[in-house]
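The chain that follows stands alone, in the form predicted on its own, written as structure tokens.
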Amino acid sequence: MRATFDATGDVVVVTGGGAGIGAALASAVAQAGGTAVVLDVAPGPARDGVDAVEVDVADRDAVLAAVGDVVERHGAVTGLVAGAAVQPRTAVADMDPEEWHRVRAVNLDGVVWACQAVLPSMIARRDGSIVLFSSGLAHMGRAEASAYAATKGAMVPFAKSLAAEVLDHRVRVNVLFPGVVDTDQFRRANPGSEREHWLRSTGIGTPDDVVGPLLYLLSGAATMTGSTLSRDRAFPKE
């Protein structure tokens, strides 16, 4: 990846990066030459040029102290990705107050808060990039993922929104939609033949197939804001 992205003095802070796509973008990010700072509640070891820190991004008071010890160890933060997520698979009928409010609270509140903690930084140095992810499932919706789909439907208002708040700021925020990837998360969710359905659909990807497009969009290279950049198919796998 240094061939192509030089990550050079970056910060990049990757809120669910201890697995799947979040993991693989950490490890890229050191590969290039910058820091990446792992938020999770099973966050991984730290390892070189990865930072590991157990942070459950629905709590606001803990995304908050856990960037501002990131900016005072490692100098301003230029990068969020938000990929922070749970995927539960529950029919409307059947769900709990306390399931949906997790989801929520994980999916949407937990993408504020890490926008409200990197901010700061971000506009203090007139340049960073926040990378929020949506899902396929917004637009097409599928039973029993209700809540999911709700909360991803949401990312492309906010970023919107906000890439207009922090115009003037040259902070830039966009959302990328991964397409279907082969995560641990996702097999949770797609069990057996669903997941056969998707790989004669649309295809899987891997967490690495879409690193690329998460180093464009948190680059220089990507002079865009309040934009969507969408995988929407996989390239079969020889």
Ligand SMILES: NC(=O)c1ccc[n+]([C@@H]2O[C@H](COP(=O)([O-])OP(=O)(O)OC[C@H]3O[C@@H](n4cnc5c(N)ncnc54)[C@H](O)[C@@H]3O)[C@@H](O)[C@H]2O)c1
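Just so we're on the same page, rigid core means the largest C-alpha set that superposes within 1.5 Å between forms. Numbering follows the first chain given and starts at 1. Model, not experiment: these values are computed from the prediction. First, how it differs from the form predicted in complex with the ligand.
The two forms, fitted on the rigid core, differ between these two forms by 2 Å or more at the CA of residue 47.
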Contents of the next structure:
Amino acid sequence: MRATFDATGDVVVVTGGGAGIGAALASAVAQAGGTAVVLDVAPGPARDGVDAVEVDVADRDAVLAAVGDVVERHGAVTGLVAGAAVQPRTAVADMDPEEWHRVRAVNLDGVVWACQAVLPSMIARRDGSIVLFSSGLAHMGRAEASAYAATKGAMVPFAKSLAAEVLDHRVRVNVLFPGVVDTDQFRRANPGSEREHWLRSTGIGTPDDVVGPLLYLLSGAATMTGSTLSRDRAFPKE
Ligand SMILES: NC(=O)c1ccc[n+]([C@@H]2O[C@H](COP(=O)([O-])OP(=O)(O)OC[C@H]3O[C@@H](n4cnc5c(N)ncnc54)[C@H](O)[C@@H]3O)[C@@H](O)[C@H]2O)c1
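Having gone through the form predicted on its own, I am curious about the other one (the form predicted in complex with the ligand); can you provide its structure?
Then the entire complex follows, led off by the chain already shown.
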């Protein structure tokens, strides 16, 4: 069976699509014939078929305005992949309130504002797919990753609650655990021998490895909502 998706007519907002997994997804949506719109503090280089807007997802007014512009330029939003996140490594004992609030503002509040921004389009269409990212660290925890792990632990209950709210509008809300993926965020959070640890325990995937699960969750083939999909282990690189 061929692993191909047709995104013709789709308008997919990708927060954090300037790099890593979101960037790979945005390019894949464009290649599948859809329109990808990246909302990112660092939108990255221009790519064919990808519209990019500089936005801080923690800024609710800016997110609502940016998505309003997207609808004017491209029409109703059909999909949201909310990937923008930060992962500083700080011990709880050393955490200052600004850092704690910033991680929450980006990783949790930013997801809420992005969902608020796209829901009117999806509810009006009676169709739409929202995909959030959790992390294995939500289950395992990790030294010096408490803020990140706590925000990622919030994704499943948030998604399940929102899924119940918008069920009658036929909007789907699901969570992907993408596995360990070689991105800027992963490299910053896992210097030196920590990379070896992940290579041995789960393997390390590439951003492109996560595109299939994301396109699937965005597509009408994924008839579930309030659900999780977990990519637990990567193939070793050949
Ligand atoms: N890489 C992994 O191993 C891994 C594992 C589990 C979960 N995840 C999750 O997958 C998602 C994508 O992660 P990634 O590894 O591709 O990260 P990445 O760091 O490569 O990309 C994240 C993007 O988010 C953007 N961003 C950061 N703060 C922002 C803000 N305030 N507003 C808008 N954009 C902002 C960055 O500029 C960057 O382009 C994240 O939600 C992450 O938590 C990743």
